[in-house]
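In the form predicted alone, a lone chain appears below as structure tokens.
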Amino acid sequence: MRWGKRTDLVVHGEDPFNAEPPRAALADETVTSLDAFYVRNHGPIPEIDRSLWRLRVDGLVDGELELSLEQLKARFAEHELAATLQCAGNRRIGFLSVRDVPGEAPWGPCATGTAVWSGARLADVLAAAGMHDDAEHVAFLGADVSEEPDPAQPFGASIPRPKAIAAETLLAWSMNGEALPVVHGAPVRLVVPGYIGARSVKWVERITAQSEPSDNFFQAESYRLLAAEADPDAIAPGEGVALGAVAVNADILSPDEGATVATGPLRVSGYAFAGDDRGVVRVDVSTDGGRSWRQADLLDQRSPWSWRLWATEVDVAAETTDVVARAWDSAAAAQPESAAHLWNPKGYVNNAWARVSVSPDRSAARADRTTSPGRRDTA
């Protein structure tokens, strides 16, 4: 597989690359190893040479910075963060059962991962710009050429100034304490943790103080959330709703979509994980499509800003089980019954409950049924 990755991810595209691992990958893993770490790109992969890389911060700011990786590492602490990351489009393909999407990947629901992040606060480096009180947004810039805008430009971003000098958004060089592999924007990007992985912009080149947001396309017209009547290829910028902090979302990792189990009790285990500064409070999971709940274990957690874990145990019968979880966060917002109520001509912010279906193991169960006691074979 490209890029360092495993060989068995589901991959939606070559060129632009993107790929995202199955679910056994993430399935109980506090922190994702960069092999199964998600890929989501809307040009080629850049080629920077490091020695040459060049960080431009400019705009609404007293003097205008231009720091090569070295100067970054040596200018400004080095703080770590573990921080989960998950694409607007994570969870998509359930979708597809209301209604086609025309135009995006059929994400699964392993568009996301945890990552131990290192690098400078992004706090600290627009301070020693010396930021203006008047600017509200501050936007970046990556080296990555998209084809998606006419005319071509690069993939960018903003976000609002609280979120930019919050002490959790960094400019990180390092992941997993490894430097930051090139698939996933080396030599620095931005880690917003608690938005969506869209405003994580890779391959940064430049970040500039203004005073409203960016009008890239990426930020003015692509990732907006749009009415369900609503025609994606006539918008003009600026309509519908900027996506940013992550919807309260869930779903399961364990066991696999259309696994074959035995019957008796079943080991359910996945991810919770609520965007910005709330947190997951309770998950539950029920087997009888919603009508009864139990609540599962909360597990590990590395940060405030990483996902939940969670597992509990469902009986399962001999006939094919459908095991659902919905999650909570401390706003008191639980993930909504239906994607048929969120259904939108993007396909994003899937946080509808998280469902797989089992089968029972039958041929297991004839082997129990042939080796029980009393039973004569007549072979």
Ligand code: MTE
Given for the second form:
Amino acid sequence: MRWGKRTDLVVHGEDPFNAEPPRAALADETVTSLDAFYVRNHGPIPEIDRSLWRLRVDGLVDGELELSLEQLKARFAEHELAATLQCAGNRRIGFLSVRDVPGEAPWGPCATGTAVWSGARLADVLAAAGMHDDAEHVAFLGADVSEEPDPAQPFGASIPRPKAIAAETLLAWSMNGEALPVVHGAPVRLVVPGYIGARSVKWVERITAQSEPSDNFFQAESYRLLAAEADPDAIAPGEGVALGAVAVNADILSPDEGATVATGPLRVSGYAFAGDDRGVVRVDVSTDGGRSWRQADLLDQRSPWSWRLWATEVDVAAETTDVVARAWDSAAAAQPESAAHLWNPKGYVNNAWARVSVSPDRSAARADRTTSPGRRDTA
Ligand code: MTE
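Instead of the form predicted alone shown above, give the structure for the form predicted in complex with this ligand, please.
Every chain and every other molecule in the complex is listed next, the one we just looked at coming first.
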């Protein structure tokens, strides 16, 4: 088991290691198990000696801090929160039939997961350092060095001040009640609930209060929404829109794409998520391409920062059926129908309707007909 993961993960890259679970591993689980949680890396996983690791807090602060793991744990109250992480590239595969997205992994719908994180509030650490009023952004640097920028850089990000001092933003050292796994950022990572996963910096070593957003490659040049005609290899730092809060999104986790199912009633279930201060208020499912919809039941949610699971029943006829789903958020935004209107050069934020295609089990149908001799064979 690589990095403690299930062996059936879809591996998008070995080095750096990038992988997502199959749909079935996420289906109907409010909290994702550690062995099924997706992994997104931009460089090699760093080797960190916990006893030597230090967290430096600097920039626009009254007093710089340098904290060992023990000091961080001893000095700051531990808070627990169930929160969903979702990669901005989640569901990129849906863009590829519109137009290729060169150089980016074809993530399916499972570059997302929900964990119970615990650690210190970033707000408490920033307050202890005495963050200045003119610090509009808080930047982070990880210990891993990525070769994607030229020259290579540590992975970094920043978030605006209000999000940095919000109660939900954590410096987490624990995931699902266990010590944070190395592959997920041990000894300590940011968890920025409701923001794209890229802002939740793993293996964090440095936190800087500053007046501007981070100039790190992954904030200033990558993870930005570019115009369709832009050349992603030739953009200027700051071009396009920096991605922050996650747009309303959903996908179907059961049945799987291409599944063979019995005709008749079929349970359809999945996840829906809306970032930052938005919640999922409705999920609709259709089997006639969106001409008519049925509202799904909204199921458990571990916290306002977690995805909302949903389920409903549809009727599968004798033909191949496309099941589609769309979610609505508390600002009345709904997922758009088609990825064609959303395509962008880096393939981020595909929140078009979820679709899976299922085929009726013809052998079951035949068996059924054998026992009902009066029925006309339409196979
Ligand atoms: N932090 C560091 N240091 N290096 C990285 O490559 N990847 C980011 C983020 N934090 C990354 C990082 C991205 S793009 C995502 S989606 C999440 O981590 C994925 O977190 P996970 O691997 O724990 O699922």
